[in-house]
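Encoded as structure tokens, the following chain is the form predicted on its own, with no partner shown.
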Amino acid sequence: MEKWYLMTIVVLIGLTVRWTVSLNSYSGAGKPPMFGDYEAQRHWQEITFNLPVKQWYFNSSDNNLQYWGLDYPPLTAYHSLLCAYVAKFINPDWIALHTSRGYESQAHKLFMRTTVLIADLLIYIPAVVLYCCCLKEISTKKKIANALCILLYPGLILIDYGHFQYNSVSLGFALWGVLGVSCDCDLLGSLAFCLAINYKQMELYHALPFFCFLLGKCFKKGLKGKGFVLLVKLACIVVASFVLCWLPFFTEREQTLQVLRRLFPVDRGLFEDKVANIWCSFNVFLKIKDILPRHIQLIMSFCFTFLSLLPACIKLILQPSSKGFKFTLVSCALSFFLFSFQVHEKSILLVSLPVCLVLSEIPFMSTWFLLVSTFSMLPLLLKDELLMPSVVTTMAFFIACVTSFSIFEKTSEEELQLKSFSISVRKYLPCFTFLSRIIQYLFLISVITMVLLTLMTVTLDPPQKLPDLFSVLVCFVSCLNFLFFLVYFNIIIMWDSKSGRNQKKIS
């Protein structure tokens, strides 16, 4: 009875903390003629309520496809549909077709916060608590501050509370298809990430994780027997939902390929605006946007990607095991984020929903990364001047951290998971003894780093030939740290022991 009183608590005091950061600005706020993501959301409200489904993803009168234009999958449609039938109830004025463009009202912003919270409340908050609540092998104090820890993740609060979106939905059905496949409830799994993917197509960041965890499974249980029939109860989980999710889209080829345009934009070229990945660092060097033609882009982002993934991925197939599907997420993710096609930078989110997961494992490395993934959101935090709420919710995030798990105390090779490797090391250079020094000395350089550049950002003015001079230094100090975690988090999963029995699960 306290464990849930004590869990009620903690819920609470992620949702108090929701609240207040909503209380400031968004994304776009008062910045005509295109404002900003807070008015994306308000007009597909106005999109879906007001034209024909047909209509949604094509470009007309009614529809200008370059002012926000309906880019994600079919169920953030239905989903901004639903809001859209609550908004006309309470003012018709904010979903009138045409002239609702731009609406901004304080009732209005009261709203459109609400429907995020009720969205995280019904998706994301359950999946948190309910795996802090199966997490073997931890006392109940240790699954509270887990919860506790995930629910006080600044990324996410800023972006979805601040900024504006509804990233809590999909990765809310993400982790529950995490659960779903870490406890054996394999079909229910797959659906629940069906529906993040239909959600937001940048939940293929997990796709290939998930698919070689549920493949592993199938080969364990052996091919002529259960194993076979298990993977044609994913096969038809999978077909049926994304049929029912697509279904007013089947109608005619071109309605599918349109809705396909729109959710992969290859014209949009290799990255936009400042993000911190490996293509926007090496071109302040090499302007390889303008250099190289646009399919040899593409080309070179798939290739860099898939084979940054395919090893812990080829693991996972064939050792497949809770712990192995979480840290490979992470290593997928961070590889999509790093390499791939038309990156932004609120994808990060994406590698620190998994990061999250294995925060009771390695607390110290974890509580780092995910300082770095709120920093490198910087620029675009400051642009929403949301400088504030940044500050105040990493310094309570790091806070909660550093008492919940004594982090700075989590820092051996074997709370850091590198023993095995460091064994390895050793058999060739017996003096490799100095490997949990060198991460605390590199965490230290890191923080620092990041508190510098961020009062810089905020108290100097740039040079006038260099106005972008703090962004691109905020980029590449976070992707030089990400590449890091990549390594990293390889490492993990390339030397992972037998002794898997003995870290903390998922039953």
Second form
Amino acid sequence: MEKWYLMTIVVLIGLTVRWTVSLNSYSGAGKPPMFGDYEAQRHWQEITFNLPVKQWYFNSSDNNLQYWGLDYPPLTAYHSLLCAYVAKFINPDWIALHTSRGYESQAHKLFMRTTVLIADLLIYIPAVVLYCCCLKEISTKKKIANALCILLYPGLILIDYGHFQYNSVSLGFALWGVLGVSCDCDLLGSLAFCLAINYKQMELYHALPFFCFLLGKCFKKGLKGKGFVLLVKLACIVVASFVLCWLPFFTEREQTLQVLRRLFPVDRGLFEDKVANIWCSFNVFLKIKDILPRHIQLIMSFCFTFLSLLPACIKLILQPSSKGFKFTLVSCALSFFLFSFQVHEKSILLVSLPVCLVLSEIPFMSTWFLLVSTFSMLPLLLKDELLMPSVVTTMAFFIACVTSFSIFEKTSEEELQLKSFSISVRKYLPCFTFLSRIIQYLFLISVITMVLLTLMTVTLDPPQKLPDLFSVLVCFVSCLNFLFFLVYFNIIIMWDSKSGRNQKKIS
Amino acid sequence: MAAFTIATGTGNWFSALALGVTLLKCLLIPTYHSTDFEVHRNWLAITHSLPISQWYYEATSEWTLDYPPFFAWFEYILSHVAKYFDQEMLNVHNLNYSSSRTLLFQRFSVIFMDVLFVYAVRECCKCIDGKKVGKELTEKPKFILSVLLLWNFGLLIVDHIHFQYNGFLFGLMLLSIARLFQKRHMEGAFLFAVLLHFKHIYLYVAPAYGVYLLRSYCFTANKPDGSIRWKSFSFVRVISLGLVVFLVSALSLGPFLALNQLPQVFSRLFPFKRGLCHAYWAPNFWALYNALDKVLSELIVNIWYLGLKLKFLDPNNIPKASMTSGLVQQFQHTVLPSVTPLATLICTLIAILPSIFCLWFKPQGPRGFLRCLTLCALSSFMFGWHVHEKAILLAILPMSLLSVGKAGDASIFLILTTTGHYSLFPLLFTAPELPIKILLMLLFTIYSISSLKTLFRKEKPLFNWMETFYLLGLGPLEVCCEFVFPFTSWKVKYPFIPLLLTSVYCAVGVTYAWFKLYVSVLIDSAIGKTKKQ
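Form predicted in complex with its partner chain, following the form predicted on its own:
Full complex below, order starting with the chain above.
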């Protein structure tokens, strides 16, 4: 590539922003007794290093599961173990059993931040660069601009380098999976995606599109011939990678069950804290959490999720295409986020990743969505004292998108990929010509609300009767936006191939 | 940064670049800041709470006011905004006060003042016509120049991490250069006079300004062969220039003259009590001189020991080598003669003279002025008394303007910038800032080298093998100094070795660039002469 140096520059900018954000505070800094996710990750290093594998997921005198017990799949545990070995080499106090609880120091912060950066540099960033290089039908410069925008996405940076988590690992693996599957390296792709699931169970949000896409591919090749072989191979890869990751826990039945119980804590309720999903927003009017029994909540959320993702998945099985696959990833993840059980506010990152992937196809809507997704985590970011980096990175991201894609000039029906939809609506409603203008107005309204709400949250004190007023409002507004996006993405998916077919007819 | 603008064509790429770097500056707010932060806070307090007559006498803090009056007034104005942030920072006795609001205010004041710098860069881009090559935006000289200036590594780390107000001062300088390019000489002279009264370090380049204005503005015409036409001397112009400079100086120094405090002000501005070199040697001629002295003294000691072994010398006569005193301010030379301030002044003048002669006898328009200005800055940096490593920016920024014009200048610029910027590394010695300085340095270096290479791809390569080898050597040097050395046993015994290595290694590069630039200027003027004859 003749523009390799620009790509290097883009990666360096991404790294610089990441590291400067990491100089800020982290979740639970100096807040005993529970601290935050930072302490959780440190605690996992302590547990995995000092206890035998068999005790990792079990409550014991050395492993109090009430205090940040390990509740991620084995790969996360192995990663913690690896980090723990490095920590042990630098300063054994960091991971000493019991005594290291709540350990905080500048050096330790530096160490933890470095582990995130290294993981990111090894897994997520190469995947992004490679993905952008593999994009078809756009110029080299566009590819570089695209990489810049994806690498500057503020949500991921703020959660990983501010709040403190290792999302870039699971998302990076998922991205490698998407890359593999869309470049016809199905086996490698599914291997990478299995690793993603085994790193963080939330990656299951993406599992259905992967399954449907691969199944659709097998059907397309003919289930009696090549397709069947592929299916068997895929099944083998998936089973093998899972067995490999879970090997220490397959020795006893009780071990496996305990890990599963830890991964899917059904008894933690429909939602936690303030999440921008349907249940939390609906909670404003009706306290479902308290009215309905737990198992009915579970069934209800399952039904809603299933119904909302069903059409896109069926469509993908019938017509597997890598473009459809990306959009289905978005709509499935969004359905899970909006309707499923026990959702965290950070799970919106799982939706943002596939939206980043379609950034070059529908720049206007993607930018909008990514802005909303960052905004929806505002209460969390404010709690971690990350206001300044949030505002700055969001603005940087917005400027990058505006200048790279000139998004405001790309709001015609065609560029929003709504052409075929509006044509079919116009068959019944001939006056339906204002769609793109409506969307522009909606964008304006949405951005203004977000800015105003942010300003209010930062400057005003909430009334004493409603201490959570602003965070509830933030969630509610974001949820409305997300519902709109769910509809939009489903429309794109459902009307997609019709336009494809039309184009073929024309050509 | 480059990719920001890729799709938009010529439209708003400049504002995207400027906004992008401003946001980066905001992200740098929580980074480490040096004692200069306290220096400026103290000045805010002094100017806010004391009458003018006390400004240059106040000495509660060790960081006394040692910038010219305009800068003091600037702090005075800032302090009136500062009181809305945190009244406590304006208390003279509140030493080392840094609340989060103080931090925010000070950092934002630097970022905000950089607006002037951005404007100056925009003006410079307008008047620089570099090589016209590709149609692509990223290959246009204007684009490259604005990245080189706006995203300058040195300015970013000195102003926004280390903490100083160089941005708007360099803005004034670039603006005055741009005005000279636009033939608005009076404005240029005015801006430079103002600048001098903000920070007197710009005196280094004053000879270039003086000679250029005298030669190319006060003499309105040349003879056909380019030499001076004495009759064309314009008294009106000289007097108006003099008036401008005088008025500005009167405004600045007048109050102190009235208070009869001028000697005190000047004693604060020019503290010759400090040593030849700063604690960390700036990579200039004296760094090489000191290093040579150390090597020689070490050699001599070894020879003495040899003599001692052979028992024909008295052990009481061994000279004391000051090998451990790498970090003290007063450096005693053991072998070579010690250097006095006067000697450095003479060396500096001798170094500047040829370039001034070139400017006088062979004026080549604003570009010739710019080269002379760079040479003045660089020569003073090479031979000056108690030079700070930050002063290299004074040569790097004007040189950026030259770099997009000619391949030869570009190659000198790249060597100078890369070594000069690398020599700023010791400014940031804390662990969290280590990745930032390396990333930003890589960012700037990779961009400057690749973009200038693309710009001049049709001409001969920018570097020969020796220069490439030297520049690549900076990588291993960094690894040795900051990643390997701290884990060796020498860390306790010889803690100054990384600094010494850095400054000597960079001194070689800076000296080389200085020499090469001088040669190219002298050759150019000689060629100009023969051509016209």
